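The chain below stands alone and is given in structure tokens; this is the form predicted on its own.
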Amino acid sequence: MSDHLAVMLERAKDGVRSFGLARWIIVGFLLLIWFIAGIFTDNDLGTLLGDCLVRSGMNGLLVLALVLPIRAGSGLNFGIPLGIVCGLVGGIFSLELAAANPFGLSWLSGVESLSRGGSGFLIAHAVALPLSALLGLGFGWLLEKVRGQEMMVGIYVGFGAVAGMCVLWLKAPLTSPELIWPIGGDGVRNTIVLQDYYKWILDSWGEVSFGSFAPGALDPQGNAPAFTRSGGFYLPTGLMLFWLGACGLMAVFLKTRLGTALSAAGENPEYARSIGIPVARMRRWSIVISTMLAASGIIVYSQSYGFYQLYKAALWMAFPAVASILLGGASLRRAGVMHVIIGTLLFQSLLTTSLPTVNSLVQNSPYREGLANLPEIARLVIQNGVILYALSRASRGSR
């Protein structure tokens, strides 16, 4: 028996080890903000935790879609904001079918219950897949001749397509009152409301909420909330299911022959051409892989937020979701779907916490005018921190 309980003990003390001392920093940081939060605060606990979980949500597939870059080599993808704005596309041509005479073709008029609900979620997918996926082709092909500077090239296409797509938007034939410049007529806006499309189609499928009411239900007086959810603990059922069973997915094609070949690639490509492995074909599918799973997260993202956000919205939004990869544990070299998951609910959570709690802070100190952009500072402090601090142990592990 004594000999059964030193082996969970051990087993226990590596499993402590392997976690990390910086996660258990940050656990640490995230536990103190909670408590900081409780104690001398207004804010609500289960509001805090629900909150946590909808950004994770949200997140969380961006966040996958840096994992087969890195295990076949290609490093981080920086350039997921290629795969966004295809996404966005996809869903403003999801909008847009909601108009009388959409994009000014007649025979496409007649189709305006296409873009509500659950079919104009999937048309915006439809749309979207395809396209990143011719996008992810002629991506890993150039990532190809510019081997060796894979991140900072991508960091260019990501920004470049972002900068183009600005010119597009402005110059998009669209029709619907809804998405264009209601002075001129011409160009789409920055901010597209998702309210009466597919807002919280995912998050309010079998939700599950204590002391509040679920999004789109009436709260106590009788009143629908058109952008905000209520207060008390909220679990975005469908939008977890959604990242957790795609992440179960990504789990289950790293197993496949596919997968395994994939991975060969990254970790040894001499080795893996030597036994008939096409290591450049490889790392061209993993990038096609995650330009697709970027156009269906900002998908996912949007439909969460409840809004669209275009322009210059996605130009850093790759950072953020290579930060929590790195934060879960990941390398340059080494990903995995644990790394995703625990490094989103760690990143996104210290955001979620601080910035609110912050905020509780400055609202009830008698020199809350001088403090009034203490948030906004905490913000950038926290996230560019822990940003820095990812992509710093990322180049030390590298050497």
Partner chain sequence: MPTSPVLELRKIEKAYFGTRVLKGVELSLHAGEIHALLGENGAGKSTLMNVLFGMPVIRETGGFSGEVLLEGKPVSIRSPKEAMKLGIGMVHQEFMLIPGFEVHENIKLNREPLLGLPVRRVLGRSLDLLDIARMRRESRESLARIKLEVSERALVADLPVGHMQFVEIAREVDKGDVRVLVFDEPTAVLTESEAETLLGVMRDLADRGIAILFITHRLDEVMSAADTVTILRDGELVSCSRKDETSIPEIAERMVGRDVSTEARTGAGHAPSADHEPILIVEDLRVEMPGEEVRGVDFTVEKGEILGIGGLAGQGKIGIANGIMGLAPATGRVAVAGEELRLNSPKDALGRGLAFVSEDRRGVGLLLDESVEMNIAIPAIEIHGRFLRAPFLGPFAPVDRGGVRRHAKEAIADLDIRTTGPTQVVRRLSGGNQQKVCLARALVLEPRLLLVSEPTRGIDVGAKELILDRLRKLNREHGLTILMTSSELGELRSLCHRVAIISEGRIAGILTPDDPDVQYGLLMSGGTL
Contents of the next structure:
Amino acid sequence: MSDHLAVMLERAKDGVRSFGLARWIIVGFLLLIWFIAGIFTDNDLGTLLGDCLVRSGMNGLLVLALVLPIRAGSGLNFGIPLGIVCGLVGGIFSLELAAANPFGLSWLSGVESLSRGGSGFLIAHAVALPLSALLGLGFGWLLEKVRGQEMMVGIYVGFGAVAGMCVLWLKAPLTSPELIWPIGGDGVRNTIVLQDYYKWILDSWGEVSFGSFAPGALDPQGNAPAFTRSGGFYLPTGLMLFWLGACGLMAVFLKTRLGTALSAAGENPEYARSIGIPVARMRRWSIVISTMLAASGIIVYSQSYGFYQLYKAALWMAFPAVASILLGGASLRRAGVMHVIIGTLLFQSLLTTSLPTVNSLVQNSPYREGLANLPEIARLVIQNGVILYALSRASRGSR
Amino acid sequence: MMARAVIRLLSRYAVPILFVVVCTAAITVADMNLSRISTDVLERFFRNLFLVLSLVIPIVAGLGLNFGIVLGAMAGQIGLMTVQNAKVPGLGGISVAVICSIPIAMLLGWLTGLLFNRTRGREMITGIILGFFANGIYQLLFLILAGPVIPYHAKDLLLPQGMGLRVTINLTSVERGLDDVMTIPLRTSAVVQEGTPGAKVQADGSYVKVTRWGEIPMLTLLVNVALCVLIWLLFRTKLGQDLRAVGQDPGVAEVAGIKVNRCRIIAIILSMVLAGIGQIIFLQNMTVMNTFQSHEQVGFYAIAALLVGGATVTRVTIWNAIFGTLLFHALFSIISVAAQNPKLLNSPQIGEYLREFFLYAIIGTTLAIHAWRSRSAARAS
Amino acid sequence: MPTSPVLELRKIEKAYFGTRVLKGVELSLHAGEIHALLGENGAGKSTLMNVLFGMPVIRETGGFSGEVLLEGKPVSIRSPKEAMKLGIGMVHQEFMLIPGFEVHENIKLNREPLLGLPVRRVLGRSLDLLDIARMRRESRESLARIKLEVSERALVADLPVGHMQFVEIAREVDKGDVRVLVFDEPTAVLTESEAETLLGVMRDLADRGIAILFITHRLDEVMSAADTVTILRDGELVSCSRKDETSIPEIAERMVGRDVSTEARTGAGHAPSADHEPILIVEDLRVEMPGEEVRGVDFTVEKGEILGIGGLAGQGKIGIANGIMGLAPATGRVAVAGEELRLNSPKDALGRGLAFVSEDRRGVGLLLDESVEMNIAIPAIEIHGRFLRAPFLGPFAPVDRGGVRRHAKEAIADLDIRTTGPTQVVRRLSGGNQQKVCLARALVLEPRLLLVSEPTRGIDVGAKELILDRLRKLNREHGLTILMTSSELGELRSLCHRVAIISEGRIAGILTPDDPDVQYGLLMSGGTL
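After the form predicted on its own, can we look at the form predicted together with its partner chain?
Next comes the full complex, this chain leading.
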């Protein structure tokens, strides 16, 4: 019996150790913030906790998108804005269906109902996924050609995709009045409200809340559903299930024959080649899946956020995702699903809780306007510090 | 044989050639106002050249495109803030700003060099992320600590609460302090028919139209020429030869007794110091500093300009920098004019996004070609 | 030679981690002589050079004992730079040239003549201008001294490979006070005529009073150029004699000779299957493997035999197995059990029942950060679809962890792999145990022909014995056919039925283990029987 206990204790110790010092520090920091928030400010811990879950679920898929490229040996996929752009195209497509004559095509009219609710969410995916698969294939092909500089080229593919899309957004043949500027002005609006379409379609599925407002609930006037959540703990059941389900699928995939081959290709390409694994194809497909996950990821993100943000919003989205998975314990060469879950929860919690906490702490300070910048500065430093640390740690010559 | 050589030349200078074609086409199609473009391009050229030149040394030393010059630019801005705080005017102000920025740039360069030596082979991506990271630290310094800790006091620098700097700072003291010392306007005059718009009647009754093509800031020109000469000289010194050797083959250089890591750090320090001065020249021309943004894209723009001039990740000459700056800013200037032209894009917004797209596309494509080539070279050997 | 030696090495002893690699080696070099240094791989030549040039690796591993004397005076050389200052230079096997530099810049690399400017006092020497005119002039003179007709302004990258070697020599010569010059296999990359010119240049230099140490394995070159011949074997000095007092067969025998008879020889006792059924037929196999190029080999492996492939490093023996397995680009014809093998396809080779234990254990053989069990199982999962649950799911079939574990436990017991358990990460195992894992992952494929490259390189004696013993047992008891590549001639002769010796990318001859040492020596040194 005591043997058993000793083994358990040893396991626990191993677990603690493998969790890593850096992560313990972040956890400690997080607990400290929560402690401060609970004692010294009038923030409701339940609300904070709920927000953390929502933010993690929103961002989780984008972080999950990074696992396969790392495992297949392409390093950190800074090119996920490419997938994000595809997701946005799918999303805007689904919304355009609500127009009288979508895309100016009369034979498409009368499908307005398709753009709302679950079907809109699905149509967005139906357009985004094939598109992202196609572009992902091209992106994967490119990365194969520039082996050794994947991360640099990835950054610029991401940037280029976003900037290129900006031009296209301005010239998109859209007609729905909710998408285009009412008078004057070119192209699509900057932000598009999902209120009447599929806002919170995942979040509200099986939601659990303690407190006043919840998605789907009516606002005090009994009109449209509320825009913001406030007061009390909120569990976005559907969102969490979607994310964790995707993580679970990924974990299962990694344990299959193909997943094993893919990991072997990343860990030691020479080895993989010697046993007949098509290394280049593994890397290419990892990029395709990554791009598709990013496309889906932005739709999930937006349904929870309540808006599609177009134009340059996607430009910087790769970096927090990359920082999350690294914070979760991944490196340039190793990544697992647990790294995604831990990293996303940690990083998003940190972002979500620090802002209101600092704001309430400094509200009586004469410097409150300056100090209110602290959370954003901390985000910049932590996010890029984590990436920098990972880059400097990887052994020389390796990608 | 001949055809092969031509193809090789074309592929080597594909980017600049493409640029000349695009620019010429846009100008002809849209029938643009050449004097306006020329003025704009000249202004931008002298504003940016120094920054672009600051990238040359690290490329020769094998560190690739130094995205870390963002840190050097920050050092330059710190120099300018200090001068603005103390209200040192004109050329003297610029000198003080430069003197202030140099030790900071050296320190940052040294630290960056140490980091790059740890991340050999990944200097560029490290440089990019380092720029973002440094931006966080910079914000901490000048949004939070400036005022309470860093002893800036000038009203036009600090926010009213006394913490943090203003988002834009008018550089009233060093405003065009270098450019305006002496300028030579470029003008041509032509005899024209009576009634031509803008024509003026002369004493002899003929009509003459004067076209302005822009101004040349002589002192700025002089500074840039001096830098070119200094870089040229550097590569004829022992240090320069060592840098070249390290850039070509660090392994052989090491065996020959050259201190490779030291050389790499020196290259980065030089680049940082030059970038700091470059940013000061840039901002004295702009006259307004976006405290938290001016430095952000410095690396991207300067690098794109250099690449447009035909430089690669491993090969560069001073002429690449000069032609690149000229071409790149010609394109930028033409795109913004073309974007408003009803015959072309008819949307100023598109111009802005197109510029950005070109910026990323140039850098991305060059990097891709470089990686592609070095891979096939590695496979061939 | 009447003069006293320029350089003397006395009683040099060196051990790496308890293994003695130099056992009291003596060497004396006289001015004006060409002194050939011969020995198999691992005989201690490179270690001796590392000692002579004060390479850091020597100091880092505990230094050496013995004396180095330069013109009769003991010296202590602590870095290659110090060696250079003392006038000891080296022409490297792989070129230490900067391809993007012109010839004169390479010759003067880090020794550039400088123009002292007044600013020197402020800025230090590093900002002195190069004296380019002098660089060119002196380089031109040095090139002339070795009779190389190349412009000093030519870009090294544009030179033919043969000329690069000469530029290196010019650099050493340019150092002026060079007294001892070491040539490390200088003719390896040269054409025949270039090699001849090089030997002529060496003679010239020697005549000018430079002592030359000539490391090579080509006996004909030794006979045509050298004055004195020193032979090392297993870190010991075998002999040092004047060239005219020795002969090629004698040298060959001394290089290889060791008392093999005491080792157990399988060859003598166990004959290949009586019907001589070929299992592998190789015709005109050419393999592009950098440094181990194969330039057309033909041979047959018969069912049930162990065929050894031996030869010196760099001659191409490693390339053969890698070419057959599709790991290095190959052309030619290979047939396995009568069916043509698709070259350059590892999958085809593995699918036809070949399995490979690579010489590059850590690079190709293993996933260092994976567990022992997965390392053993992954090839079988990939090639045969073994260890899968629900195999009908194809690529999405989950791996059967239980089966993997069970098999790994068997293999661990069978091969005596010393590990804390099947889940231990392979990186943490010793070299010998890593090699056993490599063997296990090859055997799990149940091959009909096992290719083994350098199975005992860099592993301890116990593991060595076990692995050789296991190979012997697999052959005797299970009739497994083995193609074994090794640099250890003794090992090949003790294990194999036949041994093919590779020289210059071709088969110099196929011997039986009982053939005399001199034949082995001759074949290895590029000679014929």
